[in-house]
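Only one chain is given next, in structure tokens, and it is the form predicted alone.
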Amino acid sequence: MNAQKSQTDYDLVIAGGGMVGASLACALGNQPLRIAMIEAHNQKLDTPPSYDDRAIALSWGTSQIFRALGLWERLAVKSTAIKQIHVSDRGHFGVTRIDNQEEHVEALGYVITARDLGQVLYGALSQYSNLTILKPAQLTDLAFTDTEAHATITVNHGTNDATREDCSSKLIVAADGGGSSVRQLLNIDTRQYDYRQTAITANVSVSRPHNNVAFERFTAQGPLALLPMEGNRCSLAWTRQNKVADSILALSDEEFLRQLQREFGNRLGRFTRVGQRSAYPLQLLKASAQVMKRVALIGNAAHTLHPIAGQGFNLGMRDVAALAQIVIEQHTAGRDIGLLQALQPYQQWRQRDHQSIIGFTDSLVKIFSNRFAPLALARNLGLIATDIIPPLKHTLAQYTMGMAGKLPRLARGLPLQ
């Protein structure tokens, strides 16, 4: 049986309809561009909320992006504000505290469940007349030539090849995650570093009010982060060495909470409940190129980070803001948005932010994983110095809030044009 084929032309195709891809679609919604978004799954966002709903940290800069997109009012009522960040090193004296009032912002960031963020994003997507959503579908092939003014992609609908669609587009945006099929189809190399660590995630309940404080605690076993959620819950990300991760996952709830209590301490009282535990291996990944002719990479397709300091999703959102701005500027100037020279300003702009954040998170992991006594003393003196020297604290806060460096218009709360 021959596959059915159709020809559809777009200005821009987004491969991947996760949070970053959907955010780019919202950023370019109702702009003078024909856009398609390819998503492999039919998201089920209408199921009842669960204790185990996965949490996402939104930096202050990311909240500004959503504000500029007209989505923040709907997100704010579903979010928990982070008013303070408490950084400590277990068994040592160093502490740094960052406060929203000192930074003159209403919050350092926010915590929202992936379900709530997805509901708002996909609710907004239905309003854009210039957007076509292809789902469930997969991009299975991509080709272009030097002479053609477009790329050609093959999209398979559903779970088999019964219906195949060939589409042409001026620009393909890879927003399809760390295992990006677009990146693999184009043989874009990556630099990878295996941390030999696993992140164990879960939601936990505590006996004392969290008072909107986020905790980043460095332990001999790895960093431990707790983000405030509604209902006096916290979202836990606990980094452990790969060799012990399975045994931690296999613990009873009571023993898991006992070990967590021992590592974190009593600042939040007792840990009283833990939900479903998940785990994923940690590695640093960076694509060798973020653009090529007719292709741009955003989010985890371009970079995956250690979850320390909660920077990964927010770095991807700044990719969204910068790429949307460059695309609109080039289109408004009458240029082909898929040409390499049209995309190079995006890569140049993002390169410094990527280097800064990757260097920041990677250094934190390596410095605080080393238990060498002189280094432990030095880093705790550094925590104290950061806490008492305003310029140092402000610089750390700017990185944490996603407000360092040259910011796109959306990250400043401004419209694209």
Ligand SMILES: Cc1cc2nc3c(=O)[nH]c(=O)nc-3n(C[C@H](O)[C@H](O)[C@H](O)COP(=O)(O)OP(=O)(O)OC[C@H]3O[C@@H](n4cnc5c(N)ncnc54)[C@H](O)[C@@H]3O)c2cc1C
Given for the second form:
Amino acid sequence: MNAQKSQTDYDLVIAGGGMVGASLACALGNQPLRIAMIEAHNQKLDTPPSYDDRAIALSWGTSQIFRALGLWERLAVKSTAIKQIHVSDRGHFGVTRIDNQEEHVEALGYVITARDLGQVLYGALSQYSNLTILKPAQLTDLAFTDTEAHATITVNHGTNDATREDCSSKLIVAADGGGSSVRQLLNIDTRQYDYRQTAITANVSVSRPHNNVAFERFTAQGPLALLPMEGNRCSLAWTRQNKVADSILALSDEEFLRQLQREFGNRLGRFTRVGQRSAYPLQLLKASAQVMKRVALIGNAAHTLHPIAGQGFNLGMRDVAALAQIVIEQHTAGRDIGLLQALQPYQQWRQRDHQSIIGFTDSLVKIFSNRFAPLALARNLGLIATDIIPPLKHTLAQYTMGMAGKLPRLARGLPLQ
Ligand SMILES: Cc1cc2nc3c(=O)[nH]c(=O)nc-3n(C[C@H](O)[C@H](O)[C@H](O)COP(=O)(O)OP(=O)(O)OC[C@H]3O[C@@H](n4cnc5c(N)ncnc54)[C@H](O)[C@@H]3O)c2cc1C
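Switching forms now, from the form predicted alone to the form predicted in complex with the ligand, please provide the structure.
Every component of the complex follows; first up is the chain already shown.
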């Protein structure tokens, strides 16, 4: 086959159709912009990395964004509400509880599998006439000059030059995950920290009703989260050190459940069944810049977090809401949406949220991984203080619910414009 080369012009190209990239495509669907979304996987929506069976806790703020996008009804029927969050430290006395009624919201958040979320997002994408989906296809190169009013992107629809296509766009949004090709092609530095930990996930059945409570339990072996799901099932995310992860994965179901019971205790009665186990190595990654001329970073491409507090996707959704708003404002004002001046307000707006959530998540991992007795005492006093001092608890709840700081229009449940 001869090399196919065509010049296609878009206003905005989204590299990566994972949960964050596909959500941005939905946010900009039917807006007066020509958009392309490039996704490397030929997802059947049940394949890792993006749309597997992992449960994702959507914060209240994220549910507001999906409400504003008109997608919430379709997501709600596949979700389970979180009414209370219970935080405890195994072998110590401190406990904190966050309650939806105290926060005056219908739910603190919702649990949905990544696969169900993907099905709703991809179902919606087909209805936007301004959107072209290139899939399976990979962004393999990009270039721009000072004089041209666009960047040139190379998209590969296969594995060789014959399937390569060049197209141009005013703005490229990197939503291509932790190993972002866009970030690497542009030599954007990252700060990285390897936690040397692996999250082991599985669905488990319990003998007592979960009553829509999400549990976060810190143990000497690592934090353990249980999210409520339909019926008497919960989704488990159990963080273990890398060196023991393989042996935990290899345990028989009975032994796995026995160890889980020992670490979690009896709050949910007996653990009766465990489904397929999966493993995710964990790291912290933060890009040194969120924008440059003709480029903006969102989601895991900009920041990859430890899943301890279920914040990664929620933080990415606030990137989506802020970037969509700024792009539409700049476009409506007749400005080139790819200019650095047009994108800098996005970076400034998102900086504080990124710093707070990265700091919060990273501190939780490090403080609760430490068994040094005075520190264990201090953090338990901290849990108690948080439980009994209403303003402290409210602040923690606002962060957990994704409602802290200056919120974009979509996160307030309002349309983009
Ligand atoms: C165990 C675990 C539990 C979690 N639980 C929660 C939770 O409860 N709540 C929460 O908010 N977050 C949670 N997270 C975090 C959440 O999963 C991520 O933040 C989220 O998946 C990031 O989505 P993304 O679209 O930015 O990146 P990704 O999901 O990595 O998607 C990137 C996409 O880009 C595509 N791609 C890559 N390179 C290219 C290229 N060159 N060209 C075209 N396409 C490309 C990939 O195929 C992929 O589909 C959890 C994470 C883990 C590991």
